[in-house]
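This document starts with one chain, in the form predicted on its own, laid out as structure tokens.
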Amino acid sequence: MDIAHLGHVEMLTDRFDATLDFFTRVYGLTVSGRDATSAYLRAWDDYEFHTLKLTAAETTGVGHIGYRAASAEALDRRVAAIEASDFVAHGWVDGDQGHGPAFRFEDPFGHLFEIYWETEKYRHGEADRPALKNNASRFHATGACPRRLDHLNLLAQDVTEFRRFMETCLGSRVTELIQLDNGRLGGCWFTVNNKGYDLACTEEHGGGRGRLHHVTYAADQREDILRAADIFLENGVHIETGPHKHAIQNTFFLYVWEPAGNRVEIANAGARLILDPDWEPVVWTEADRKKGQAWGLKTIETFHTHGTPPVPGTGA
């Protein structure tokens, strides 16, 4: 496996101050760096300098998705595979705060990706020195207080083509998928290591391009998600759906919209790992999905249509 893990996500917001306040005071991330247009944030046990780059923009959505390679040599192998493919390669950039040179490339639906190796590991100070040496920083009880970046979900018009992109460019494997009655893939869940998934792609129903469905951070236990629901309620955050349990991937979830409209999840994935070296993807049918989530909660309509940036004139 040439790719180690999902490293960071850049989220765009046209309400920068309100979004930053949500992610720090309410959601519970901390700021590790700033520049003219962006803030760099992390959860308390993320080992890297940042896992969320929040950028002021005229719109919402995702700016880019960063993956860390497993080594310098692995990065070279991935670059060679991307350059030999028919996917768009943008080439090398210097890298943001927190990591070194990155190779950028694009999926067929307008999402920008990068792979890097050199990274700046977070160095705690006295104020956030952890009691346990194997934690990246001190546990704190600010807001919902998730532990680490977990995954993101992107929207694409053709999930089968997106699957080819992920397998070709990142060497990802599919752990679960939705097979629709019309023959199309309704969604795929991808991993580059032994996590159940680090990226999901579901079918675009709103007519947009390059859109974000959601970004997710993980908490330690289900009770953290219930506590987060009360925190969001007290702070006037729009709770879209949950707390509940997904059938796909078994994730205990809660979805909210931050002030600019980007969907954010806090979740508990439990201890579910894919250790089977010849794992066959779990196939969910359209009939399976019509049963709703794990305990019967029906998927609400906005979950299929809302993405960022919004599509003008559609309400999606």
Given for the second form:
Number of protein chains: 4
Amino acid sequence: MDIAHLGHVEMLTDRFDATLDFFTRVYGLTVSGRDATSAYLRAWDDYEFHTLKLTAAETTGVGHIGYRAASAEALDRRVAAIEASDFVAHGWVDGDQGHGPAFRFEDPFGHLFEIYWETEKYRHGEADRPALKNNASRFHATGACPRRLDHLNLLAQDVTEFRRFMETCLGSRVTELIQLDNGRLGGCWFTVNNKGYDLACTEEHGGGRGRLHHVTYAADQREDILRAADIFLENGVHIETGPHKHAIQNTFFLYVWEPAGNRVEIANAGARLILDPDWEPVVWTEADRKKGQAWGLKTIETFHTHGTPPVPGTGA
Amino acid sequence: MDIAHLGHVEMLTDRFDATLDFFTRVYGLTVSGRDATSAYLRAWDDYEFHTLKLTAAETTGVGHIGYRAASAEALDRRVAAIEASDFVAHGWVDGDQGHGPAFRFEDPFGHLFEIYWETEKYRHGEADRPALKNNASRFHATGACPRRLDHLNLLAQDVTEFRRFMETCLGSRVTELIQLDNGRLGGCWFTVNNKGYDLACTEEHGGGRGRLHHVTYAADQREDILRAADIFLENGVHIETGPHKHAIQNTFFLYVWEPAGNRVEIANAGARLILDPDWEPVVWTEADRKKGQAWGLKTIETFHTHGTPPVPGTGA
Amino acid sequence: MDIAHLGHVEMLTDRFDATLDFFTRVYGLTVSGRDATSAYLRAWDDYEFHTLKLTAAETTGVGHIGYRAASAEALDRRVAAIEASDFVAHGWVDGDQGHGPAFRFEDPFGHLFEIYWETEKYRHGEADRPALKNNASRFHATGACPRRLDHLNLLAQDVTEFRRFMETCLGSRVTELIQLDNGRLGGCWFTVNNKGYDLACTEEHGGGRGRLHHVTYAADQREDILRAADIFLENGVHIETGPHKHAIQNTFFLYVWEPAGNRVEIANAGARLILDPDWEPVVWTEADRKKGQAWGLKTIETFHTHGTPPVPGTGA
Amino acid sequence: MDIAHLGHVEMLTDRFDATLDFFTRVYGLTVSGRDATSAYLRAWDDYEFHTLKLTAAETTGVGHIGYRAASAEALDRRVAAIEASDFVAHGWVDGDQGHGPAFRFEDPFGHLFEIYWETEKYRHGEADRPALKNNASRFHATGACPRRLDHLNLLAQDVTEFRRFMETCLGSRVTELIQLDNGRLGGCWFTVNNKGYDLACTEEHGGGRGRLHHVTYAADQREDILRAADIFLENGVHIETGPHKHAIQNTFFLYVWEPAGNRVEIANAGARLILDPDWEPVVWTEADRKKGQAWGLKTIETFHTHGTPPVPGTGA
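Now show me the form predicted together with a further copy of the same chain; what you just gave was the form predicted on its own.
Everything in the complex follows now, all chains and molecules, and the chain you saw is the first one.
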């Protein structure tokens, strides 16, 4: 695969201080850097400088999504593929805190992507030196304290078209999908490596454009998710749904809304990986979906409608 | 990477019935097939026909190690690389229950490897149909019940040479290693994908040849390892060491000896993956190792000496 | 306290074989004894002969509830207190498999209770000898495999009157309660020892009489509850709600319906105990209850209506 | 029982600031009060003002041990029993921050006890108001963050005599004991309620007097213990042994030394309780003990010798 992994997500917030407080004190990320409008955050074992760029903005949602290439040559191959496609290429940008030149492009639904090779690996200081040298930094045990960035979920009006975008531009493969009775795709789970997914796309029902459904970090154990639920509860964070287990991907999940309204998940996948090189996508029908989540939980209504930024006048 | 993942391990036993009883009733694998001298076993979410081939023999240890290629073309590339090397190539065999033609070759220390592309994916029946269609078969909850094959550990007189073998023949990368004060490698952890390791090699101290240190399956949660400890205890299985956490790879481990003496591990890696495409191997010195395992447990003496088959007259 | 602990619950089933299969193969109890119409079951660390008496009947629900006294003298004191009260005393019965003479009495809502002192402690055989001699029998690891009986929940038209019954007859203390806006008690949690509760009573909304809401066994860890959810899922058991955490008593819960329709819970209370000898009952208002369970789960409708036996023509 | 539960332990330290930092920042207790020489600490769900009194002193060890009576009358009964005995009674003291008048007495090995009835229940403020009103204060998620005080372990030259002291003065019952081949008791586990033990006494091997072996708080889940191990590791705390499972009492344990050298445990007992009112003490022989801990861990040498205060010139 030319693309190695999801690198970072830029999240927009119109309540910057509150959102930053949530992500650091409650969710348990740490700040690597700051600039005039953004904070660069990472989980304790994320190897790069940052995996979440939090940017003050007039609204919420996703700024851009960064994927790291597997090599300089692989990056070139991907750029060529994108340029040869009918998708919108924005071209090279100089990079950012934490990584070098990045090639930017856009899906047909208004989400901005970038791919890059050169990165700044996180260098811990004395204060966050890990006890075990194979960890990127100290397990600081603050807040929910997930280990690493896991995935994000975007909304698109046409998931089939979004799938073509992901396959063409990133070379992603599809591991699971929802096949609606009307013939459309209801959702699609993509990966560029052995994780079950690094990006999911589900159908936009709120009339929005370029919207974010959620961003997720991975915790080591399901118990970490249960403990996180108590931490969110004690800190007045809106718990939307969970902890419970998704039928799709078997993910043990917990969804909350950070103070500005962006949905954030903390999840655990157990030992599940997609090792099979010719894995056939798992197809979930509407009939399957009527069973609810793995253990029968009915999906909460806001999960189908709430995205960021909100769509004026719709409640979505 | 040309090689997708570790596919299966053939384990030899001179107590076939007892070993099979251990692996099915206590450890929690299931039987996919039998022939005159072997049973083919898998964990409930292993996608292939088998991941453990248990073979009746006059002694214990490892029969052969199978890796699945990422494609037919990738298999050809690997075969060419092996044939171009100075390592011993045995050539093609017809395959076995569960997979197609395999190319066999051997490391300088007597371990037999094979690589293959064509495989038989496990097809569950009515009795082991999973409730969730993205699982390979039903979570049967029998015994320790790990999810999938994880890795194996071999012993070699010269780990540096073994490393050259793995890099040359499988294209494996090294994620962590032990650098001894005498300049030799004490151990090396290899992977062909995003797992931290699928094969480890540590120095042979017992004078044996072609020996196995252990085979490991992955459980979803650390709690599964603790629960497995009680299951082993109640079934009279020899617990050698653990549960505890390895400093190397952060693996939460538990080692037992199956009735014939082969060491078997059940382990959990949490959410740890090697996503970085230019990961630098983590180097552990003898000084590092003196600290014991992650939480200070001193490594038990047999862990340094016991391998299979035993070396006559040495107690190893 | 004169009463030491909840001893056993007799559950009625009109699908005896299916219910027994559920409790042994899936839920993980074992059979200590049988007679013409009943099976006597226990969890692996229950110290008495049985904690669940399963009885073939024309309907479902609870047969009787047994509490063990703290001594022979304490039993006499309780019998005197019951006889001196205005509650219905049935008098002495000879006992049953597993215990000696019992004094029977009845709450005003049709639930039959008994108290006894002489008991038959479970004596394991060779096959279920525990590895650790302080366990009552072997941790068999079959099914959900809870450790011990925990509590039951009854339905009553008048919880305040039921509370008077429990305080008068058993000397129970109230640890938590629901105070409805209309002045009635919505629910009451009782204990005779350091557990948070051994019996709960909630308001009957279905028009039934003498009904059971659920019976619960305790598992050692929350992970056991999550694992049980997968076991129930794979075995086609109806999962009603959970896993989630109750606000009341902090219990981590999972509710299922056994094949005949009786609601059964498996739960974990963590390290929570009521050690305070002058504990003041925690009062939950309707406003409190509107927040849902601890992490926000809305209580499923059937939880308010379903009890056993069903009330003809009501769907309850 | 006249005595309700272990109330508090006074621990001495000759490194007050470092010990206090350990208990608050790393172990996860909070400070309720201070005076000239002591800090009063509690776990987040301890219902009393404090459960650990940390006192600056010239050495380490235990200052005194407080048990709360079940009522004012029960306290009087116990005082009468102690005064009628041949054990040393010091008489009434005025009380302390957190509780009222206490009657003090001493075991033959130099440990000071007190019993009291009047207590100050902890009153949370706005900052530590719990989300769930049945918790004593907010789950703050700082450090290892156990739920409540569990037990302590003292050393005595004659465990049989210590047993007589506990039975006579506190009315404790013995749940488990170690019977040495030489006829002496090697250890004895005592309880006044349904917990498996609130105080253990093991034989003094170091020649000390009035020494402490360890103090323990209870965490809700075994996963909390594993997580605590990482927290101790990252904070440079000396981990002596664990996590592992004791054969005796089935406790899942982890032992560390706080900066001044007092041994501190964090433990989980699962759902295990002693509900049986006529429980027979479990007897462990030397042969039993040779098997090591539950899963085979050999007991580390310092566990047999290290106590506080240290014994000059012995290394104990």
